[in-house]
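One chain follows as structure tokens, the form predicted on its own.
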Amino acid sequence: MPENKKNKFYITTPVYYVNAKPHIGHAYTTVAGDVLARFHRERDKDVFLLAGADEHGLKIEKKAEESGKDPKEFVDKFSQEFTSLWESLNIKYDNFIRTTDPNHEKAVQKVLQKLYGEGVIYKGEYEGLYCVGCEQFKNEGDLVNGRCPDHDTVCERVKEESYLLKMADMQDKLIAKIESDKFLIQPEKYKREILSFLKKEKLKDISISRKNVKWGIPLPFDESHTTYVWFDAFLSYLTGLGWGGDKKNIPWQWPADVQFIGKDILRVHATIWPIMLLHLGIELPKKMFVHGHLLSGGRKMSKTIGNVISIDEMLEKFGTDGTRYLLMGAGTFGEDVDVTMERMTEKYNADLANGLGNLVSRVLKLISLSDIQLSKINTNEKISNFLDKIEPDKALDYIWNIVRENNKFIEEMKPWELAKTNKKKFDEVMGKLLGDLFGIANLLKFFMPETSGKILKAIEIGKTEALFPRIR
């Protein structure tokens, strides 16, 4: 353990379900995690960013069968696609946990045995409406015309022998943790949503096992059952730090400082997960930050509608930093955000090609470094405030205001004329422009690390190639 545990900062993204290729939504959450991790590393925090893959369950079992593959071979392929995408997006995670890792499976079994021994998990029967797509039981109130709103499929009525986790006995404790912000849920509207749900009805004990699903972790006390996929996946937030399942040896990085999740998995993350921790006597995460959906043309992305935006296509068209910028600058982080390829292409051309790229090339064409005193901008406090509040979009808006102001300043001051008529004024103007450019490059390092490095190098050598050529 480090001398100063207070200096640690632990960030998790969801462990994504690897039944298909990663999509733009996965990239959106994970880039946000990486931006926050880079920001806190810059502050000399001992940062740990966890990414991962949720690899068990009925949906994967079925998909593997359809593709004629063994489930492990199937998840190996898709987990590799996730790690390759994170590399393409320049995401610097500290561990990529897979729920098929032997150490994870052992820790899950240890937890199951402990809770079963304490009577917190007990054998019973579960009946409910089950959505295979969500790997989740649904309440009638969750459905739209009897169908799962996320997958537009009819839920199956399932009645089977099951092991259940006690929920209601921890309900009041959970409400108190959320109300006091000891377990902080942000933005505020999601905190209100969960409190309203928790105060409206008594929580039912939930199924934590399936008897008819082979692809999962067997219960140590009844091997005819495998662990319900959510129970297994949640514990990866601890096993990803090397936890072995023993309460006496909680990793020093715990509790998580920020857990990023999409709003579609809020309910399970804000009820089942903290109740598991309360039963185990383990501290709850400090903060759960919930973001909205990425929509396209006002509608949820769907292959049927044909409005899916491919993250591979974005990378090919806009490059790594262009894609990171467009994801983080797409709209208010925490709300639903609407993106289309047309609008992103316009934004790329306006902000990156005409805005930042143009500024860099104009300043460096005019510069003669020997005569210039940099008047560096110091705006880190503003950016810190935005990123402390997890407002990456506002941080980028702030940086781009500086870019726009500098382009406008060049138009007004016409330094190419001053170079001939007023050398002193020219040096002053260029000192301000170069100082601002240096500041912009430093502020961009969390969002666009490659671009930040290129600008700083260009300032050093006094020349650059086009950073962001215009695209159609």
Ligand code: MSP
Given for the second form:
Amino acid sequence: MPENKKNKFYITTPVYYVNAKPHIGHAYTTVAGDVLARFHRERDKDVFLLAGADEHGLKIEKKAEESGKDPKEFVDKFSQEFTSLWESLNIKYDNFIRTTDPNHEKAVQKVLQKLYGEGVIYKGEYEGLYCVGCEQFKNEGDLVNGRCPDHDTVCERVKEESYLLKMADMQDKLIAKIESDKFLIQPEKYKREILSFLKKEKLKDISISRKNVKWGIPLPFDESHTTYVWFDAFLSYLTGLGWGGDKKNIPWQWPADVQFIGKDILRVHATIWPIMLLHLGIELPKKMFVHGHLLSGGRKMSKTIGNVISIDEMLEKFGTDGTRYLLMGAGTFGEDVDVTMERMTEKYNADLANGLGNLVSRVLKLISLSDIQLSKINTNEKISNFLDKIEPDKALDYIWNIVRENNKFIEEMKPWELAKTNKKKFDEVMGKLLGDLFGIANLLKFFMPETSGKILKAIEIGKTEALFPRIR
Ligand code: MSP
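Alongside the form predicted on its own that was just displayed, please also present the structure of the form predicted together with the ligand.
What follows is the entire complex, opening with the chain shown before.
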């Protein structure tokens, strides 16, 4: 057992379905994970940031078939699209777990065998309405006119022999964990939502195997079934740390300190996943942080509506740090946030080209005229408070107040005039400006690592290139 277990900080992001290219929603969660990881690394925490791909299941099987590809070849291609996007977004993850990794598959089979041996998994029959988009059985009450509201598709009625996982016997334990915040669900409204769901009725045992899906991990005790894709995927949070499926060898980074998820996958993450862990006698994650959705023009992004904002287009237009800034600054992280390309362009010009870019170039232009000394500022307590509460948008607002305040200060003080008329006052003004700019660069480190480095470098050498050219 490593000695630094106390100092560890384990952050997970969902393993995304690799049935298509990654989109802005995936980027949103993963950038948030990276910001938090960078913040805790700076605090000398032993951080582990997990990223990965969910590669099995009916949805992928179907898509691969449609494209005439072997499923493995298909997921290889799209997994690669995700890792290359993470590179473009400067995501520093510690592992990228793929659920087709042999070590993962073996671990899943070990877990299945153990739970089957204990009677927690048993053979039965399952009947329900299946949404392939969600890869979930739906309750009648979740549907609108028989359609899945998230995917707007008709759910198929499935009735087949299946292996089931006992749920209800852990329900009270789970409720107690959530109520006591031992398994903390944030923001509060999502905790309330889950508690009211859990208290409403007895949970039905869930189907953890599929007879008609070929593309999955075979059950070790019945090879005519494959493992339900969510059961498989959840365990990646442990196998991503190298876990081999043995209760005795739980990786020292576990339990996760923060698991990032979007609100669309809260219910499964706050029922099936913790109940699997309770059955296995493994600690629950400490915190589940749920963020809202990015909407486009007030609506869910959809190819049919034609309002999808492409992450590639964002990167091309705003660059890596511009994109990270616009995603994290889009709005309250736990709420739905509406974005449009027009408004993001405006924000880029206002906050980055005019706001920060302008401040940097003005201060640097004047710097050679001054003899000031600057003192080092450490991570501001306010930013730490915001990031401890996972409020990246508020942290950015706070930093940009300082940016705006300094730009205003320059306009009021007119240092270029002071340089000629009042050298003492000029040095004083430049001292404040440079100190604040140094502070801003340090605070930006987690959000915009390259920009932060460029500003620090510019201060050191006394000149700068344009950071954010205006765009149209
Ligand atoms: N494979 C499952 C997750 C398994 S985790 C054990 C899955 N994959 S997914 O590809 O559909 O990604 C879902 C995640 O993408 C959501 O949790 C959320 O993080 C993100 N988003 C998808 N669309 C989104 C928006 N429009 N806005 C913000 N995030 C959204 O579900």
